[in-house]
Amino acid sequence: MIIGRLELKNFRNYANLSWRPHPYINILSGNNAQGKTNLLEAIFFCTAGRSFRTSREREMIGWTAESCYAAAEIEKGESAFEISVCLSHGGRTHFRLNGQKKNRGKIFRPGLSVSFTPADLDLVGGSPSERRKWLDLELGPFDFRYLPSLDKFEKVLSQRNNLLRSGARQGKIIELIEPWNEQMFLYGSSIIMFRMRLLKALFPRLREVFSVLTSGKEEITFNYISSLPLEKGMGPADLRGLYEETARKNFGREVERQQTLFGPHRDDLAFFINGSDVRRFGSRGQQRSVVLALKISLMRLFFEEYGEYPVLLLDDVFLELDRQRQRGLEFILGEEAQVFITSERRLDGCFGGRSRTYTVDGGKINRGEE
C-alpha cells in the first residue's frame, strides 16, 4: 500500500501542493518550522482519520483560510482509491472515499498508516492514559468488535459516574445503578479480553523487532496491569464473573470516592528490558526503541492481517538513537513498505538506492535526490 499522490490546499503552511512521493523511502529534510511534520500530519489524517498532534482539527486550517482540503490517492496492489477530507471553521469535518461521503470509523478500522513522533515517547514514560490511548486507537481496532464495545462502555461509564456523583442515598444508588452495572460488566470484560488477545498476537513480532533494533543484546517483555485480579487462562465468562464480583464487593468504596474504580479505563501496561522497568530505569534511547518496536510490530501485524503494509510515518526518528539502533532501524525499513522520515539533517548513505531525499522549505517540496 503506497501513497501515489498527495494534494493539499490551505493545510497548515501548505497553500497548494500536489506531490507524488517515492514508492519506498521518502526522506524529508530541512530546517525546523518549514512544514516537514505538517506533511506527515496530512498523510496521517488521510490514512488514519485523525491528527497525531491535536484533537482540535480546525488548527490544521491555514492561518488566512476559512477551510482546508487534503486528499491521498492510495495504491493497493493493482487497484487505487482516494480518501479526501475537508475542514472548515464553521462546519463539520467531511471524509470521502472515492468522492462519496463516509463515516470516518468505517474508512479507518484500523488506520492505513502507523506514525512515530517525539510525543509518542509518552507511550512508555507518560501516564497510564497514554498507554490506554495506544491500546484503544492503534492496537484495539485490529479486532472489528473493539471500537463498538469501547464506545458503548464509555457511554455506560459516564452514566454510572454521574450516578455515583449524584449524592443519592446508597439504597437509591444501588437501585438506579444496577442496569448500568450489567452493561459495564459485559462491555468492560470484552474490552479487556480483546486487549489481552491482541497483545498476545503482537508480542512475538515485538520481541523480534526489538531484537533487531538492539542487535540481540536486549530482550523486551511487558505486563498488562489490570484493576481486576486476573488469572491465567480466564475465558470471557470467567472474566465477566470476576469483574462483577470485584465491583460488587467494592461498591462502598466507589460510592465514597464517587467514581468507578474497576474496569479497562483503569488498566495499564508496563514494559521491561532485560527485566528492568523501562519507565523507571530505561534511557531515552531505550524508551524510543520500545516505541519504535511497537509501531513497527503494528505494521507487521497489519501486513499479516491484510496482505499489505501500512504507510509508516517517522518524525525525527533518528534523534537519540545510537549508531547500533540506527543500523537496526535501517535493516527493518528494508521491507516492502512506503516510509516517510523527517530529519533536520540529511541522511546521506542510508537505505541504499531505495530512498529519495526531498528538501522542505516554507511549505514547498523541492524535487528529491535518489
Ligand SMILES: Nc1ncnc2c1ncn2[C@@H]1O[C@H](COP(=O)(O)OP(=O)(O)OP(=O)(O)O)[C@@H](O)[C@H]1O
Second form
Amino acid sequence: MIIGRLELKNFRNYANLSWRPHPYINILSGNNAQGKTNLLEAIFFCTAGRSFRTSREREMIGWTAESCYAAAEIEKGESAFEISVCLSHGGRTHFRLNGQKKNRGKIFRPGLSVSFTPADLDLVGGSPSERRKWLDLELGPFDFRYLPSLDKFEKVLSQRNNLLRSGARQGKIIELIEPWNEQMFLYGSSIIMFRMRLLKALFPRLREVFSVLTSGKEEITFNYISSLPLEKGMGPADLRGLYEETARKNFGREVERQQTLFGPHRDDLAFFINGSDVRRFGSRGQQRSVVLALKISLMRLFFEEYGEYPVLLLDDVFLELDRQRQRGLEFILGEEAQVFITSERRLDGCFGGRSRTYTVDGGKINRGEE
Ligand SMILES: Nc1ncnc2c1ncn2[C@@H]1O[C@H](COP(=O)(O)OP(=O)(O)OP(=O)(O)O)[C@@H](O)[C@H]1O
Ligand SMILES: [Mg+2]
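For comparison with the form predicted on its own, please write out the form predicted in complex with the named molecule.
The complete assembly is shown below, putting the previous chain first.
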C-alpha cells in the first residue's frame, strides 16, 4: 500500500499542504517543532482512524481554524482509493472512503499503517494497561472477531463492576450478577484465546526481526501472563471452563474488593531478552529494539495476511540505537513497504536510491532530494 498523495488543511501547523511522497523511503528532516511528527500523525489519522498522540481529536485542528481536513490517496496494487477525514470544533468527526461517509470501524480493521513513536516505549517499560492497549488496538484487530468480542466484554465488565460496587449484600449480588457471568466467561475467554493465537502467529516474525536488529546476538521470547491459571494446549472450551471455575471460586474476594478480578482486562505480557525480563533489566536501547521489532513484525504479519505492506511510520527511531542496530534497521527497511521516517539529523546515504529526503520547516515541506 502506498500513499500517492496527501492533502492537509489546517491540520496542526499545516495550513495547506498537497504532497506526493516517494513510493519507498521518505526521510523527513528538520529542526525541532517544525511539523515532522505532525505529518506522521496526519498520515496515521488517515490510515488508522485515530491519533497516536491524543484521544482529544480536536487538538489536531489548527489553532486559528474552526475545522481541519486530511486526505490520503492510497494505491493498492493496480487500484486506488481515498480516505479523508473532517474534524470541526462544533461537530463530529467524519471519515469518508472515496467521498462516502463511513463508520471508522468499517475502514480500519486493522489499520493500514503501523507506527512507532517514542511514546510506544511504554509498551515495554510502562504499566500492564499499555500492553493490553497494544493487544487490543494493534494485534487484536488481525482477527475480525476480536473487536466485537472486546466491545461486548467491556459492556459486561462495566455492568458487573457496577453491581460489585453497589453495596448490596453478597446473596443479592450473586443473584443479580448471574446473567452477566455467562457472557463474561464467553467473551473473556474468546479474547484470551484470540490474543494467544495471534501472539503465536506473530512470534516467529518477531524473533527473526529481533535477531536481524541485534545481529543475532540477542534472542527474544515472551510470556502471556494471565489472571487465570492457564495450562498449555487449552482449547476454547477448556479456557471458558477454567474462567468460570476461577471466578466462582473467588467470588467472595470480588465482592470484598468490589471489582472483577479475573479476565483479559487483568492480563499482561512480558518480554525477555536472552532469558531476562526486559521491563526490569533491559537497557533503553534494548527496550527500544523490542518495541521496534514488535512493530515491524506487525508489518510483516499484515503483509502475509493481506498481500500488501501497510505504511510504516517511524518517529525519531534512530535515537538510542547503536550503529549496529541502525544497520539492522536499514536492512529491514530495504523491503517493499513505504516508510516515513523523521529524523532531526540527515540520514544521507542510508538507503541508496530508494529514498528521498525532505526538509520540514514551519508546516511546509520542500521538494526533496534524492
Ligand atoms: N493544533 C495545532 N495548531 C497549530 N500548531 C500546532 C498545533 N498542535 C501543535 N502545533 C505546533 O506544532 C509544533 C510541533 O510539531 P511537531 O511535533 O510535528 O514537531 P517536530 O518537527 O516533530 O519536532 P521534534 O524534532 O521536536 O520532534 C508545536 O511546536 C506547535 O507549535
Ligand atoms: Mg517530533
